[in-house]
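Next up: a single chain in structure tokens, the form predicted on its own.
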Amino acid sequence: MKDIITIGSITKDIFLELDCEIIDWPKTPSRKAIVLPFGEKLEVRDTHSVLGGNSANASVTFSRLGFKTACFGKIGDDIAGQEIKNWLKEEGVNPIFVVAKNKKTAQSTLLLNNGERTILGYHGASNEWVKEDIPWLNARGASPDSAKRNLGSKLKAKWWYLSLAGSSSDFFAPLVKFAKENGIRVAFNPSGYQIKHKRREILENLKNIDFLVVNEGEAADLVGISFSKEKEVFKKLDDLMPGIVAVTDGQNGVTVSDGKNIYKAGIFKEKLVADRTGAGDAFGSGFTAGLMETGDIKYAIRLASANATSVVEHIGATPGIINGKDFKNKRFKRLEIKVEKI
């Protein structure tokens, strides 16, 4: 039996650093926007080819610190299928796939700039499952024990880490009604997406989870709350379920409540940030990780943050995720973290 399966999406990553103008422009989030002149060839300084996907990226960080780890997803009958298969396995994760007829890999490209990034993604295969892609499933849970056996049986472990976008997040709760029917512990990092159009079935289904990781303005939106009473916010995650909640913040850290106390942290120092693409799957790994080997929230917050520090400073989701002999440098020994009673 493995010790954690991950489960969600599966990308191939290709960043391309270029020089390009940044103009002031109010129609996006960030009220910038970059300048490509159209109808012309621009040089790129390097590229990059990594594995990408909130699942694949967190089975390497339990690969990397020694659990024995499997990845579940869906890709595409093709190269870039193949290349993600072959990067797994050098990563000692054993890669569980259903693989599509009609849709190819999902791949992203990723122009980099000084460290921020403008993602162009294709989600192709890996966020469109139908009920054939989990046979033992249905809308109401488990279906007939000969289908169980078969790919079921390969699903089984100790933990389940779940990131679920697009249409595979219809398979969320019959997903959690599975893993508690077998005595499988759940680690679950909503997408948006999820949190957006599932939201109260995230709610309904947070008594089975054992550790829940949102950034704030997730948190906000999931229990309605807005984060400035962040209180408010937390007793509800509390109220809702058992287990260990962490809200991070970008470089200003994380909160964590597990219904006793409050525990707050800020981050390792950077030597330099090369690009963000994947610091909260580094995080909600690396601190579910911490939780299956020593139980201590204090030690997971830790191994979060080295993870996610190590991570922004390599080009890439996976580059720089970290195993147990990097974690033992002393940059990572201390971290102030503080504890207060609820």
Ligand SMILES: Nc1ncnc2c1ncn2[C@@H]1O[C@H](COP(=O)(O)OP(=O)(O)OP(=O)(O)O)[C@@H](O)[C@H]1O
Contents of the next structure:
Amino acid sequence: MKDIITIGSITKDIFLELDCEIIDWPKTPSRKAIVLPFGEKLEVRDTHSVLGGNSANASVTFSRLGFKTACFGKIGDDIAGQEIKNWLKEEGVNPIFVVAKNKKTAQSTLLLNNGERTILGYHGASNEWVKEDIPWLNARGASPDSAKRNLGSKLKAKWWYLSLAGSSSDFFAPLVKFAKENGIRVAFNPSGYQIKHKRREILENLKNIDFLVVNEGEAADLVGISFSKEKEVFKKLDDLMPGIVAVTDGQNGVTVSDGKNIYKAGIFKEKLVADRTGAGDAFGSGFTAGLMETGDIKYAIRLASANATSVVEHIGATPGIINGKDFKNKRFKRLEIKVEKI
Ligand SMILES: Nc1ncnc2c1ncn2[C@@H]1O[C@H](COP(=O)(O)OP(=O)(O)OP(=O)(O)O)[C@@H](O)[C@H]1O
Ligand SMILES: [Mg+2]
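Target state, the form predicted together with the ligand; input state, the form predicted on its own:
Full assembly next; the chain just shown is listed first.
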């Protein structure tokens, strides 16, 4: 049996390093836009082709930290899908993939300009699940045939790490139910899409989630309370879930609650921000790995923070992920964590 299976999006990310002009543009959340000359050719300084997608990113953390790991998701019948499979195998992750007939493997192109990225995302097969993709989930109660049962038993593990987007999030509730019935502990990083479209369902299922990780904006959207009322946000989440919740805030660090204490930590200062893609996944998976290893929240915060810092120092969401030896580096020895009783 695997220690952990990550379930959700898998992509191939292509980074293009280029210099482009940035202008004020109030129509976007950042109030900025990049300018590319229309109908012209533009030289790209460098390119990087790397594994991405929340579920794949998380699986690399678990494997590098020594856990027996599988990654479950959906790809297309194409070269990008093969490449992803090979990357995961090289990482020691067992890919358990459904192959879509009429959708391509998810591929994003990321324009990287001075450490900030603009993502052109094609989600394709990755987020578009139909119930035939998970017969082991749907067939229960109906007497599944042996092939389906076998797949179902392949998916059993001590932990699951769920990060679902698009129509894959339709299967969140049945997946959590399957986990509960099979004694699988669940770490959960909801996508913005899932929070927007399935907010009530998430709230109803938090009682069966062991670890929830969201950023401040997502936490506020999920409970419907502004994060300026931080205590109320945590109170609502703590009332709904017996597990642990981590709310991240980029370079300001993180606040964690286990319902008894609130933990607050900053970050390990990065040497440079090469690319912040994957910081959230590195934190969420690093924290889960820390919980799996020791059950200790302070240890989990330190491991998660070290992983996130190393990830932002590299281009792409996976190259910077740390292993056990990296974590022993003295730069990751001490992180101030304030603990306050609730
Ligand atoms: N520049 C940074 N340097 C060091 N650590 C960082 C940096 N940015 C983020 N982190 C760490 O990673 C954690 C998660 O980052 P963030 O809150 O940006 O996640 P997110 O919004 O989910 O990001 P993503 O876009 O990856 O989904 C933070 O709480 C912090 O500990
Ligand atoms: Mg995130």
